[in-house]
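Shown next as structure tokens: one chain only, the form predicted on its own.
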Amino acid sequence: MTAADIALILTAMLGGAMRVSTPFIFVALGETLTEKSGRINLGLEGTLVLGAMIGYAISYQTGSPWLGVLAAGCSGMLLGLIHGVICSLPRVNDIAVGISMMSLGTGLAFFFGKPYIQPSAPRLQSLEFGGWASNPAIKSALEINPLFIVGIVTAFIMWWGLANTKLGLILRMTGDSEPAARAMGINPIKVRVVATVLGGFLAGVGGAFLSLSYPGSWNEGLSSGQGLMAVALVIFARWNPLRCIVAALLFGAAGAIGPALQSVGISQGYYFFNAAPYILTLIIMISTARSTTAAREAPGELSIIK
């Protein structure tokens, strides 16, 4: 392998690390903002699966793939909604209603989908930073979509938004202490509801970006288990969204190891390669779950933590 082989991978790879940790930075942003509330939602695969349902149908019956990003992140809100009003209910388990919604967002996906399997909807295009390059697959891999940039800047809104300002203030008490919130006069309820309904936007959004950019289309095996990873990914990154970017970034970047390889016509162990989020996913959720660290960072309402 030459040095020209080996600057075309790592091109390559961060190319595809910013194509594949798009998604994975919008859901990741979401959870980390209904967990910072003290829930969990385990129901954001579903949220990311019928986002990229949602967003390709109405781009493709109004040819704008920016109404579509923003229907999926409005179903999104829906299911979010509907998660935190169950959850609020006593005596419900949030992992539980977390699952059933899962299934929910997959199958009203699945079920209103069908016929948009087929059809071309316009995607969403992306800013060309590689212009100054004579290699395809270099231009290529400089190709941005404007949602990475959109995700990192929510990113940073968030982590100066929860650290700086008094919402921050109410959704970090919240998550950390319930009745401490309740003697400050704070509905914990209400918090939970506004943060679980805002992080189903985010990750709707994030599902938009599946079926708009990449791969961009609609089918029912798009997801490939992202929302579920991304909660992996959360605790990766200690409940923190500039930490939540990094981390997206390091499961894209192994997501894009098989393409990159690929690109310079090496072929072997290209299905291992594209088992390595999964693999990396195990390798995270086995490393926190005996991590003090992650424990005492952990928002103290966490059910699973409890």
Second form
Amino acid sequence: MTAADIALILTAMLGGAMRVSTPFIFVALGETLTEKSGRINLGLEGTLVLGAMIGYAISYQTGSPWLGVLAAGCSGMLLGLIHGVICSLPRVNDIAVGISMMSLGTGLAFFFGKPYIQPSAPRLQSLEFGGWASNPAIKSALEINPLFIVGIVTAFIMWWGLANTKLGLILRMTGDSEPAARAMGINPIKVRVVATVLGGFLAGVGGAFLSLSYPGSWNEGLSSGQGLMAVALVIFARWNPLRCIVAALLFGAAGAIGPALQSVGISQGYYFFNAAPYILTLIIMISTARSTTAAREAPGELSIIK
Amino acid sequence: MNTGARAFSLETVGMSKTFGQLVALEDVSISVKPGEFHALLGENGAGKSTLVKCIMGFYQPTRGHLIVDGQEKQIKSPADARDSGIGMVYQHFTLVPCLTAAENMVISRGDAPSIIDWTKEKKALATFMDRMPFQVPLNIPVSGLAAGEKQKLEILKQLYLDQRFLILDEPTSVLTPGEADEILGLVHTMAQKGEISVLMITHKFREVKAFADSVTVLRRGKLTGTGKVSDLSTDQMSHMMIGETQLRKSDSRKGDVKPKSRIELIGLFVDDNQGLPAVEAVDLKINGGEVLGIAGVSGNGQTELLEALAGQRPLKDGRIFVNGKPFEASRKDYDAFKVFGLPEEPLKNAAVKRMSVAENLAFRTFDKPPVTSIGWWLKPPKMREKAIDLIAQFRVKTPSPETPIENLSGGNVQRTILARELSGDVEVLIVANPCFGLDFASVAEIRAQIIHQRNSGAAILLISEDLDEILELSDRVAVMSEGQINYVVASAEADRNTIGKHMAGH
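Now show me the form predicted together with the partner chain; what you just gave was the form predicted on its own.
The next block holds the full complex; its first chain is the one shown before.
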């Protein structure tokens, strides 16, 4: 392997990381928002898949991929609303509801998505930042999807908003101490439902990225558990939106190892490298389970903590 | 945040509150004058919280009304109370642990702006704090503050909100005596200056005597007395509080007890849930016929130490010896060495809620004859027989031995556990906050049982957050602070102030 090869692999990994990480960023930000309010929505995997299908279908029907993204977000809001309302009933466990919402989301997507597997819908156009480069590998690595940029901007807005706005403080308060929120006349259920709905929107948008940009088509094997891994990622990012980006890029880079190696002609262990994100998830879960900092920064009202 | 606001008066007139059949409050009229420090005294369940919740708008009184600053006022919700200038400092902190003190104060304001300009807010907070008699760090998360600082912050928050009538609900339960005196002293001074009026819920006579101007006593939802503190003796107040109930007298402490056993803790280290050291290098030796009391503010490692002794938490390092032989917190060793325990919150730590009283009573004996034969065959009738015996002997009030233990009152749950743990031959007894939340009669019963066991020669370790309880029951007092025992003294030579200083870690 030459130095040029290694440079090529790294460029491919960078480009791959940005592509693969985008759905992670959206789902993780959505989950962060929900968990900051004191609830866990494990159903975001279902939201992601339904978002992918709805986004693709609407883009095909209307010819506008951005309308598809919006529709995907709205489908996520609907699933979020169902989750939020059911969890507000007394003695309902949010983990169990999340798991059933996961099945509901994928089930709906498969049921309504059958007619859209064949047709080709308009995709989101990437922005070409690599026009100056002569090397085609660099050129393709620097094709950045606008949704990636939207995700980064959203993360910064969330990070700023959690510290500097009334809504941000109310959200953190509800997630950390329900009695305190109640004593102030805040209705924790309302805050949580809204947070779950908004979190669902973000996850739905993440799903649209899967079908409208990368890999860029709708089929039933589209998501490979990104929605679930994003939950692990939120714990790793310790509920901080900016750390969510870093963690998502890390997952993305791990997911890009296999294709990057293949691009320089190394196909040995391709499937093994494709499993890298799952192995990373396991390692992260084990190491953060032992971390005392993570335990201290977790919102106090989460059902798995109490 | 204007400085011109002054204290105002508050009266309840004939206030009553019923919940279905239960009369929680009956015709209670109290009057707090402007700038007065008024104590509301009573046992658990006497109606103190109900009265305060009616004032705060959590409940609507069934009858009676409220007069605020000379005018009749309807308070329909806590938000109404806030707008009328009535603020409450709750027994359990209502601060949000992950927010800083500054964030907690700003968000508690009803009119906090949508986008918070922190430069401006911090300046305003600094000006406000300059006028305050006590300070807390504003820019670290509240979870990093000590209990005393949190209590101060709760009070500061109410003043920041410009609440001039403060209701304090048992404000000193998590403080060292030193912190308690400091905070109540400062509140008292502010009241004297006419800046605030105070209504404090308490059951500690000492605090009433030292800081309150006047007092109202409730018993079973009724007003049993009111007046100036200077006109009332502790005996009179205590009579108003508990009425004619006959309390069981403790046996007097015997001087020359023949020790049955001794327990030694050597170099114990225990971690808390987050893996941080909670108990560090604790060495203690307790002889038979002795009560050793561990005093300390809650959260200084007492719970972890107790859980380690009860087998609920692993020891990180150190050994335990009973009568010179190594002891492990296992069922086998509890039996062999006759070690028994009364943990805090017995319903949670010493009982299985949905199992019957009889079954709960059998936890120590269900695997031994006569309840079992051939080692594993249980005989429920024998279990029931024994339960009926114990229920009578310890005067547990239960509809039947088959009633689930969770249906019993707190005092009767504690009696059930006492019956299970103390009916046999006890050599070592480990007790934690045994009287927390119980009425006077149960408290007297439990204390009498502890002294009885001491006089029969058992070695007793008592962990309690109530310093008065420790001083009453112990032969020696040890003080625990930040996981370490930093002071040991014979009760006869013990001095509240010195103990208080060590509780604060000095």
